[in-house]
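There is one chain below, alone, in C-alpha cells, taken in the form predicted alone.
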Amino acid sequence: MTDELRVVGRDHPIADAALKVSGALVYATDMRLPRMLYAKLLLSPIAHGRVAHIDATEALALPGVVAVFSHENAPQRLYSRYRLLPDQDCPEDEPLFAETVRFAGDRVAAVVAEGLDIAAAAVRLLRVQYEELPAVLTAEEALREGAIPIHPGGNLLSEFEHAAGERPEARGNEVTVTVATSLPRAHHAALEPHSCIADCDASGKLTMWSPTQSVFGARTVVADLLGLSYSQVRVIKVPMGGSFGGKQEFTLEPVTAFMAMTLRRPVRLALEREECISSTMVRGASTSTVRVTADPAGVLKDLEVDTLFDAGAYGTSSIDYVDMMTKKLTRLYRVPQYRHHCRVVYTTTPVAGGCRAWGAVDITAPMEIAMDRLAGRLGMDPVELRLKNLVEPFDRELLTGAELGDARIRECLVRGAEAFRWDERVQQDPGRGRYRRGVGVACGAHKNGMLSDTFPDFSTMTLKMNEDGSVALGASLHEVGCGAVTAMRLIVAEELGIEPEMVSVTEADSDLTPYDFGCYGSRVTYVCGAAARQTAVALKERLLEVAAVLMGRPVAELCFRGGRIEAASAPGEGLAPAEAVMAAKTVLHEDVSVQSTHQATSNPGAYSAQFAEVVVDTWTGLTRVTDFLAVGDVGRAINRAMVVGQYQGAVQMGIGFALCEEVGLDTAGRVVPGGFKQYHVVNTPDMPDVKVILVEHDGDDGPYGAKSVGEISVVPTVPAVVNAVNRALGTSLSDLPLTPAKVVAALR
C-alpha cells in the first residue's frame, strides 16, 4: 500500500528523539525564569476531616520563605479541573486548598520560597490541627444507608442507564453467564512527574508553561477561576515526558497560577513521584458485572452490564468517563439488545480521572473475560465465538446509531489467530506440574475523535512557505511523547512533495496558535492529521494562484510536476515553489500562507485483537507472559516504526494492569508509600517479544486512511492475559490485578 507514497508508511525517527536521549530537551522542571520562586505542597495525611487551624508562624520565619497559602487566604470558589469548554456540564466541587479534606493527599497548603530546599523545609514546619471525620473507602460503603456524606447532596454523584435494541424471542436452550470483574486504582506511571510554571507580569498578564494536553482548556479553567479575561491568560505547552491521560486534567495549573498572580513573580510547582500517585489522579476503581446470553450456536442475544465506579474525592471527569464506557461494547459486538446501568460514587480516596483509552480498558476486560466464560459453557472455541458476533465493516453501532466505518476487527482476529497458531496452541495441555502454560485471546474497540451528536470535532491550522521552499505548520499540537509532531510533519511533506526536514511544526500556545481541543479521544491522527493534510492542499492551491499571476496563465493550466509548478501544456516552463514565494513577496507584495479548518465528518471504530501466552508458577503465583501478538486495524500507518512502538508500549502497560499495577491504600485510606518501590510496573526484562501485525486499508476518512492507535493498542491486553492465566490454571479469576497471592488463593 505504501508504494505510491514517498514518506508516509515508512519508518522515521521521532523528531525529538536525539534531544531526549542526549538530555538536551528542556522540560518544565529544567526551566529557570528570572526571580523564580519554588512551591511545595502540604498534603493531607488523613482521608477525611476538617482543617481546624493552620499555624504558619515557624514556616514564615524561615529565611527565604515568601508566602504560605491555604484556604484562609485563597479563593474558595469551587471549580472543575476537568472542564474543557466554558459551558461544559461537569461537577464543580474542588477548591484550590481544602478546608474539608476529602482524601489523604488533598491540598491543604503551599509554601513558596526562594529555593526548593527552603520550601520543603518550611512545609515541615507547618502545624495543622485536623478534626477527623469517618473515612469512606469503597463505593459500596459510600452507598450504604447512614454513610457520612462526602459532599453536600450525598455520595451518589451520578446514576444513569443506556439501553437500546430489543431482545429476540428465544429459540432453543439459551446459555447465560454472569461475571463480575473488578479493576483497581492505577497510576499512569508517566516518566515525567507533574509540574507547572506560572508568571504574572506588571500588566496582569498571566503566562503558564505546562506539559498539558489542552492549553485552551487550561486557559478556560484558570481564567474563570481567577476572574481574568481569556486574553489575560496565556498557556504554552512545553515538552511532556508522557501522560497516558494523567495530564489531561488541570491539577497544578490553577494553584500555580493563583500563587504567581498573587506574588507577581514566577512560581514553579513540581511534584515528587509519591505525590503524583497520591494527590493528582488515578484510574478509578470499578466493578462491572456482565450478564451475556447466547443461543446454542453462540450468537449473542442479550447483553446487560452494571457498573459501579469509584470517583474518589472529587467528580472531575468520572461521569463522562463512565458514560464513555457504555459506548464501547456495541462498537465491538453485534447484539440485539444492550442495557448498561451505571453508578458513579464519591469516596474519600484518591481522585479518579481520565486514563488511556477512557473506559475502554475498564469495560473490555469484564466483557472479554465473560466471553471466554461463555465459550466454555458452550463448549466453543473462544475465537470461533467472537467471530460469530463481531461487527462487520460499515455496521452501525446499536447504542448511538453511528456508522463504524471500515471496521476490520474480524480480519484482525483471523490473521492474528493464524499467525499465533491459535488452533494448535489452544489445544495444548497446560501441564500438571509446578509450571502451567496457557494462551488467551481478546478483542477491543475504541474510537477516532470526539465527534458525536453533542460534540462537533474540528481542528484549525496555518501553513506558510518560506523563501527557500521550507514550510512552517502552525498547529496547537500537544505532543505527549509518542510522535504526533513527527506524524504531522510527514503528512505535510507527503502532500507537498518535500522532505520531512523541510517542515517545522509548532506545539500549542494559546496566544499564538489556532484553536484545537487538545490531545483527547484518539483524535490527533484522525482529526488533526486530516487538518494537516487539508492545510497542505490549501497551500498548494495558493501556490498555483500565485504562479498563475506570475506566469500569466490560468490556474487550471498549471500543475505540480517534479517539484515545480509548470504549465500542463508546456513542460519545463514554470517556477520552483521557492521562486514563486520570493516573487510573491517582491513583485506581488504578498505572503504565501493559508489557514484551514478541518471539520470531522466521521468517527469510525478503532480495533485490535491480541493473543497472549503465559506461564504460571503454581507454587509462588508468579505469572510471566512468554509470547504476545497484537493485531491492529490502523487504516494506514503514517510512521510505521512509531505505530509498532505504540503497540509494544501499550502491551507493556496492559500486562502491568493485568498482573501487578494497583494503587494500594491502607486501612486509613492512605496510599501505600514508596513510589515505584511499592507501585510495581512490568519492566523490560519481564517482557516477551511483542509481535505486531498492522491491518491497513483505505476505507476511512483519516489522512491517507490512517486511524489513531495510541489508545486502542492497550484495550484488549488485560483480558488477553487474564484469559490465558485462567486457561492455564482452570480458574475463573476476575479480580484484578492477578497478583501472586490471588493466584495461589484461587488454586487452593
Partner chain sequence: MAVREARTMAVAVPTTRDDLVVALGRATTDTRIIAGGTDLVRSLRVPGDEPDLLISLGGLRGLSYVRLDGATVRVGATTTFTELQHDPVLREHGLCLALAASTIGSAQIRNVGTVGGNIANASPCADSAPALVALGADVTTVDGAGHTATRPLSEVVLGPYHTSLACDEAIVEFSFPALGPTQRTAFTKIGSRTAVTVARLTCAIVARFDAASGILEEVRVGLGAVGAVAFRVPEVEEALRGQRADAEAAALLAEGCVRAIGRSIPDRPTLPYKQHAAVGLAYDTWNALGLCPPCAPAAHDDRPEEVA
The other form holds:
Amino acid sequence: MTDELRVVGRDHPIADAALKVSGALVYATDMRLPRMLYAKLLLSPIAHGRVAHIDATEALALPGVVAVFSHENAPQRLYSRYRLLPDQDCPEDEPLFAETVRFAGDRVAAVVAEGLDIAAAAVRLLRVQYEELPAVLTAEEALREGAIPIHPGGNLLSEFEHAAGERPEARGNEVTVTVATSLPRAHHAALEPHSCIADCDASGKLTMWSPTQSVFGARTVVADLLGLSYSQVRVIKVPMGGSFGGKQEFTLEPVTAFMAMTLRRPVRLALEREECISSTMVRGASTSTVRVTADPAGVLKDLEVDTLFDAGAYGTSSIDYVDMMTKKLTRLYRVPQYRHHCRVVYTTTPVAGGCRAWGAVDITAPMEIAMDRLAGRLGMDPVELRLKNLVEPFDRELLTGAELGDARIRECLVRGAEAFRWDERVQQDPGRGRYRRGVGVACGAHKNGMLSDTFPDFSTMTLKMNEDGSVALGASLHEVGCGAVTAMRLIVAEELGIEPEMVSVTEADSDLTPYDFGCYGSRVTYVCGAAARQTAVALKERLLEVAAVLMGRPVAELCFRGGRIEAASAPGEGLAPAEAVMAAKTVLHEDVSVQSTHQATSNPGAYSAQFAEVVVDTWTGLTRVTDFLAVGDVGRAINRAMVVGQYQGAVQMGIGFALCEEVGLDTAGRVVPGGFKQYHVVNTPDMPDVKVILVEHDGDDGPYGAKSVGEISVVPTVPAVVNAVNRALGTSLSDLPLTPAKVVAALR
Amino acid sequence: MAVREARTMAVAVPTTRDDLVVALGRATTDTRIIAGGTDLVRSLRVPGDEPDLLISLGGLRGLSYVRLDGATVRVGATTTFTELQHDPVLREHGLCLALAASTIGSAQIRNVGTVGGNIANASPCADSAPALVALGADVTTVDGAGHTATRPLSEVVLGPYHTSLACDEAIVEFSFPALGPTQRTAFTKIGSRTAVTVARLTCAIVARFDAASGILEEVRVGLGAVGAVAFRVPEVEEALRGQRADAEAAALLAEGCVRAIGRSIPDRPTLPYKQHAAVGLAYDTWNALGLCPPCAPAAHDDRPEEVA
Amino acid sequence: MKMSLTVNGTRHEVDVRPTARLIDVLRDELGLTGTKEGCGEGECGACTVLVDGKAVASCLMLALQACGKEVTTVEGLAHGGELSLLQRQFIAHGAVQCGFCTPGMLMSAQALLMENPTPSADEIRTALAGNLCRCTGYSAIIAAIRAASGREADRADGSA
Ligand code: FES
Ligand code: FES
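Alt. form predicted in complex with the partner chain, vs. the form predicted alone above:
Next comes the full complex, this chain leading.
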C-alpha cells in the first residue's frame, strides 16, 4: 500500500509556514479588539498566608484604570482548571482570586486598564497586607506530623497503589537494585508566553480567543464557573507558539472570562516570562524509588515503584498525572509482577500540571537509570539487559491487559545500537583525564490516545467539496505548533487523490466545529488522523452517490479512476469530482458534504530507544552532549520532516531536563527570579545535531499506520543522558538535573 | 542636542562632550544614564520608578573607540562588546578584554552592550571587570561641572551594583598600559552553559615573560564572579613572579585561585563548587597564555586531598 | 516624546514615553507584530530585529536609542511580496514549527549572512546562541541557514 502513497510519508513544511516566516501569523498577543482592555495580575509574593487587607484606592485613582478585582469582588466558588468534562472527577480547590494564598505566584488581584502600562503601574499601587502562614516547601514536609494543612482535607491529596501479576518464587540467586531518582519542577518553556483574550457582548455572550489545547474543555470550565450555558460561551483556538502541556489546562481563561463578563468589554491577559514560570503550571517535582529484581540471566522477576509527587498548591491534573505514571513501565517491559505505590501531596509551591508525555518522562527516568544500575550489578551490557525484557509486538501489557499492537521497541533498540555503534563505543574507557566521555542508552513507551481511560476518545469531522474540487475539512483541531493541521491536510489529500494545497483545514471553534476532546494523550495523529481519513472516504462515497444520480447509473458500477468518477463498464465516460459537485448544486440542489465520527478502537504502544554520548569536564562539572541518536517506532510518518523535527526538538527538551532545567525556589518558596536567565534551556552551542531513525511498520489502526510522535519522542531522553554521564564518571547520579555543582560534588 | 520634556521625564541625547556636560549638570539622584541599555532597560520598565532625566549616551559617536595613545590603550566608554571583540588594536595590546567581550551574552547583547555600561552597572558577574582589573585599567569620568577625573577601576566599582560614581558623573574612557610583545594575556569564563550565560567564575591573566629564560617576570591575575567585585590576587602574582613558566607555575596559579576564592566567599554555599571549578579554569587560562606546552591538573580523583 | 523611526525603509513619527522599548513601538504603535516577545529580558531572541544591520534584542532597547538608525523587522525581509531566499529555505527545511521563535531566528540569521555570507555550522551556532527554540532542536534551522548561505547544505535533519 505504502508504495502508492503520493503525499503521506514525504517532507512537507508546516501548513502556515509562509505566514510564520513573514511575521504575519496573528497570535493572541498580536490581536487588537476595539475597546480592548489590558489586565495585569498581582501575584502573591509569599508562599502561604491570608490576604488580610487590600487597599485599591491609589490604583483606582490612576487615570485609565477601569477595575480592580480580588477575592473581595469575585465569585468565591472553587473550581478545577483541569475539569474538561462536566462530570469529571477532579479536585475543585482553586479560587479565581485567593483569600488564602497558597504559593508565591498565586493570583491575589488583577487590575484592568485602558493600557498595559497603566495596568502595570496600577498593580504596583495596590496595597496588600498578608498574615503569613508557615510555608510548606516539600512533599516530605507536607506529610510530616503537625504540618499545617494547605487545604481543608489535609495535604495528602491522593494515595493509591496499582499492582498486577505475581512474583515468581524466589530462587535465592536474584539480584535486586533499589534506586531513588528525583526530578525537579520544570518549566514547559514554550516560546510564546501565556495569553488569552475574552469579550462579552451586550447579549451576555462570552467569546474567548485562546491558544488552548481544548476549546470544549475551556468552555466547560469557564461556563460552569460563571454559571453560563455552554451556548453562551464560545472559545476560539488561536495560533499557539508551543505548549508542551503548559497550555493544556485553563490557567488564564477563567479569570479573563470573569473580568470580561463583568466589564462587558474585551479584556486581554498576557503574562511575562517570569509570571509564566511562577504562576501558571510547572511539571511537578517527584521522587520515584524503583526496586527491580532480575535473575542472574537478567530476566526481570519483580518491579516495585514508590512515587512521591509534589502537586504544589492546587490539585489540577496531578492525581491523573501520577496515575499515568503507573501505566508506562508495563508497556515497556515484560515483568511477572508490578506494584506501584503513589502519593500526591499538596505543598505551598508552584502548581504542578500536565507536561509533555504526562508522567512518562517522570517514571521512565527512574526506571531506566535503575536498569543501568541493574546491568552494572549483573555485569551485563545495558542493551542486552533491555533486550531480555522488552515487550514483543502484540503483547498484552500486565497492568491493564491492554494490547500493545505492533510494538517495535526491540527493533528500535537493535537498529539504534547498530547505527550508534553501541557495542564498540560502550567499551571505550572514559580514562582518568579531565574530560571523560561516556555513552548511555534508554528506552521508553507511550500511548496513542486515551482509549483505556474514561475520556471521549472519538473525533467528529466534516468535509465538503467546493465547486472546483478543492475541499474544506471542518475539525476541532488544536495545532500546538508541530503540524497537526498539516498532517490532516496530507491525509485528506492522499485519500482524495488531490494536492495538499486543495485542502483547507479548520482549527477548533466551540461554536462552529464538531466535537473533539482536544490535543491530549498523543491522540491527535492516531485518532483525529484516522477520523480525517475516514471522513475523506465518506466524501468519496458521497461523490459516487451523487454521480450515480447524475449519470443515471447504479452506485455499485461507479469508481474513481485517474481522478474522475467513471462507470466500470464505460471507461472514458464520467465526471470529474468538481463537475459532480457543480451539478449536484445546480441540478440536484444538494451539497456534497459529509460528517463522520471515528471512534478509537485501540491504543497501541508508541516506542523510542535513544542513545547519547556525553563529555564531562571533571573540573568544571559541565556536561556536553556530543552525539545523540533517537529511534522512533512511529508506525508510519505522515509528514517526515515534522516527525524528525519533533524528535529533534524533544531531545532538546530532554537534554535540558537531564542537565540544567529546574524551577528553583528560594528558602521562602519564591521562584528564583530571572526568567530564562535562571531557567536555562539548551541553546544552539550546546545542542548536538540529533540523528533520527524511524521504524515504520504500519501495523496498527492509525491513518496509514501512523502512531504518535510528539510525546514519546521525549520519554527516553533524560535517562539516556544520565546513564551516559554515570558511565563516563563511574558515578550513580540520580538527583536531577545533573548540574555542574552536583557533578563536582559526586566526584569529590 | 535634544532635551525634550515628556510628562515629568526629560530626555537628553547629547551628541558632543559639551552637550554631555550640560546634561549631566541637570542630573539628580533620580537620573539614569543609559549606554547600551542591556542592563538598564528592564529596570526602566518598572512603573513608578521613572527617572526625572534620562541621558542617553547613544548619540556620542565620539565615545566609541579603541586607540593606542603612545604606550596607553584608550577605550571609549560606549564601545560595544562586538567592537571590542574584533578590534585589532585591542586584540594586539589588550587581548583579554577582547576575549571577555566575546563571552558576554548573545550577539544581540554584544552588539548593543558597552564596556562603560558593564562597569557602571557594577554587577559582580560583569565579564569585562576581571579583564580590566588584570590590565590595571583606570577609569576616566566627566561630571556636570565639566570636571574630568581619572581613578583606578577599584575605586569606581565598590560593591555589587554599587559604584563611587556621582549622579552627575559618567564614564567616558578606560585606559591601561598597552601590552607589548613580551606580554601574554588570556581570559576564561565558566558559566552554566557554553554561551549566553551569567558568569559563575571568570579569570583574566596578564603575564610578562622572558622568552630566553622562560621566566615569568610579572603576572597579574583578576578573578570575577566570586565576591562583591572583581579583584586582583596579589598572593598568586607574588608566587609566580620569577617562576619558570611550566606546569608547576600552572599548579601554583590554580592553588592560589582556590585559596583566593576561599577567602572571598567563605560562607557561600557555592564555595565548594567554585573552588573545584577554579582548578579547571586556572589551567584553561594558563594554557591559553601559550607559555609552555599545555598542562593538565592531576585527575581530581587522583589527588590525595583538596587544596585548602 | 515625539520621535521618528525608520523601519523597513519607511519613516514613522511616533509619540511615546521616553522609556518605551523598541519592541513596544514596533508592535503597538506601528502594528509590526511579527517581532515577538518571549522573555523581555534579552534571553530568548524572539524579539530580534536589525538596527543598522546588526541584530539587537528589541526588548532591551529603548525606541529612542534606535532614532536616526535603520530598523529592519521580519516584515522587511520579503521584497515585493516575494519571500527572501532565507525565508524560503526556512520553509523548505522544516525549520518552522510553532513559529514563535522564527522571526527572531530569521533576523539573527540575516545579520549573520550579511556579515559572513558563507558561515560554517559552528559560526551559525554561535550567531544563534541568543535565539531559543523549544520545537525544532535547531538542526533544521541551521540547515536552512546553510542552504540560504549557498553552502552545500548537509542533510542536517538527521534522517539516517
Ligand atoms: S523577548 Fe527579547 S530576548 Fe526574549
Ligand atoms: S518553532 Fe516553536 S519555538 Fe522555534
